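Coming up is one lone chain in structure tokens, specifically the form predicted on its own.
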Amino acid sequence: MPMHVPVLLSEAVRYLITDPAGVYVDATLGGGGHAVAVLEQVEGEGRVIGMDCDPEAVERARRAPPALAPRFTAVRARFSEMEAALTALECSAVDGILADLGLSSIQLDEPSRGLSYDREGPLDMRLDPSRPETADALLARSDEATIAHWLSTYGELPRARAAARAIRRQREAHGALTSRLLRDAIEPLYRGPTRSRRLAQAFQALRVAVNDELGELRSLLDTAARVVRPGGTLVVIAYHSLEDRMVKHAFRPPRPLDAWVEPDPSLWVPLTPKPVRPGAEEIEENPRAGSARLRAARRAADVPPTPNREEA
């Protein structure tokens, strides 16, 4: 089985833990590396709740470490389902939430997922298999302009319209797409040293669309504002600029309109003025960590939490 190496492990745990006896959520359980490290730091009444939208990740965690620790619970939940999952566990507030937004190596290297341009398999791309549409099904019902929008916005891919046209033609010629057929459709548009990067951007864009990843991240930020206790922390590791900008904006301290106006109190106090990046040694050992950016913030005291949007 492929091994997943947790990114920015010591940094994430250092920012996350404020009280060794607290309750912490690893919202992206994945291979369990971050959860195990957090468990090593908690004591007494401390507790770690591992969540993941991928049921395979949850089942792995229930069969092996960190499940062997009595203070660990694993549940299947998307970010948008986190608050309901915590309520079911009779947990109304937590001391910290950690979210590593990247794919696990286990997911990326599994051909049946269709997540990698260098693995042949069905074009599924769902991180949560209960989602109704695979990437191929989504492409089948989407027009060229919509596909181009995803490629440009979610993947920041140059020549997005030409790539969308090539994808539509490939599907018309072959019917259901596989990861190899998708690669073959767009690869001729991108030659030279940037080819691998462009392929990765295209696959990323479609994965983000299939899994509504930006909508789920917004749900995470909204939920954290309600369930993290004052003094607790939210730590997010992002891998592309869209995610990182959303987190940066959520953590941004308020600014006065002019020199005579006091800013409103901020819900979050940033702990990382600039994103924390992996060092050269970590990137050498784990090249997939190269684009990681960690941001952390502490929940401020005496600031009303964000209301639930469904209740507002």
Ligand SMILES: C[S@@+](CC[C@H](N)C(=O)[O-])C[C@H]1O[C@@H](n2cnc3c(N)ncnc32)[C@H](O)[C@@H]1O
Contents of the next structure:
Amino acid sequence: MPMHVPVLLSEAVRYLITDPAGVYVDATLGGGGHAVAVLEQVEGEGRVIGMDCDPEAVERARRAPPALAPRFTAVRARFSEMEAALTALECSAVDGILADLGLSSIQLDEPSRGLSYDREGPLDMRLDPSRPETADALLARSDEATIAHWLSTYGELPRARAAARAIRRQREAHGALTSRLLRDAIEPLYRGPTRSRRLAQAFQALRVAVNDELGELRSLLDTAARVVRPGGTLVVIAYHSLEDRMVKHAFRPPRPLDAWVEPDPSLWVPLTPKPVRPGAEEIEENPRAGSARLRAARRAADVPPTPNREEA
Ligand SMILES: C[S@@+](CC[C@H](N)C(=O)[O-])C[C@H]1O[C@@H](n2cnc3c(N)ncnc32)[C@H](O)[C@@H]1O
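Starting from the form predicted on its own above, please write out the structure of the form predicted together with the ligand.
Then the entire complex follows, led off by the chain already shown.
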């Protein structure tokens, strides 16, 4: 049975729940670990709306134990579709949103998704299979400079240009790429103890590009600014520095000259002056937690809701 061990579980739930009778969104259901822990804390009128862009995660959550079912709704939605999904549920404001970014171990370990350099499979990499383009298709139409930009920006991969060249050559030689062919293309560039890390960085970079993960995070931060009630919380667990920087920036305490910057920096009151990191014990039990950084913020009570960008 594939498993995902939830990261920073008690910390996430503690920051998220301000009112046990509130409405909470778990924006990244994954294996359902966080959602179940939140459900265990809500009572009375409280409910949990679970979302994920991956229909398999939503299906899994719908099969959750019946005891949890009355307070739980699972919906397939990307962050950029969250507001529409909430509207469809006639829910215009929520007490908290939790987003545990990236991918689950279940997705990573599934060879047919091509997300792991350790598993042989087609180079798909979509977390949401309704996205039009797989990683292989994206690489097929992208030039070396663009691929190098992704590798260096989204993966912070050294020697990104050389890696991009190797990927282009591999595609020209083999046609459609698999995860094994991608690994074979870049592995010779990175010898020594950092080799596994470099492979992980390269795979991460392409996954971020395929799934527009930074654009999606931007949508999440914008949507949260509109739908979280004053006094409610946004909790985000990030796994790489670009994401964490975006969250940190959105949660920054107000500075007088920032009034024109979007999102309104005075909207959130940070609850975590520094990101919360897993302890050594959690990392030992779950090495995938190693890079996790949790930030939480409370929606300020005296700020009017941010207008929808389209309406503004
Ligand atoms: C780290 S896992 C979440 C694990 C979950 N918290 C648990 O306890 O099992 C991240 C999940 O977020 C989903 N995801 C990633 N980007 C998304 C997006 N833009 N919109 C919705 N879900 C997304 C992935 O499909 C994956 O299932």
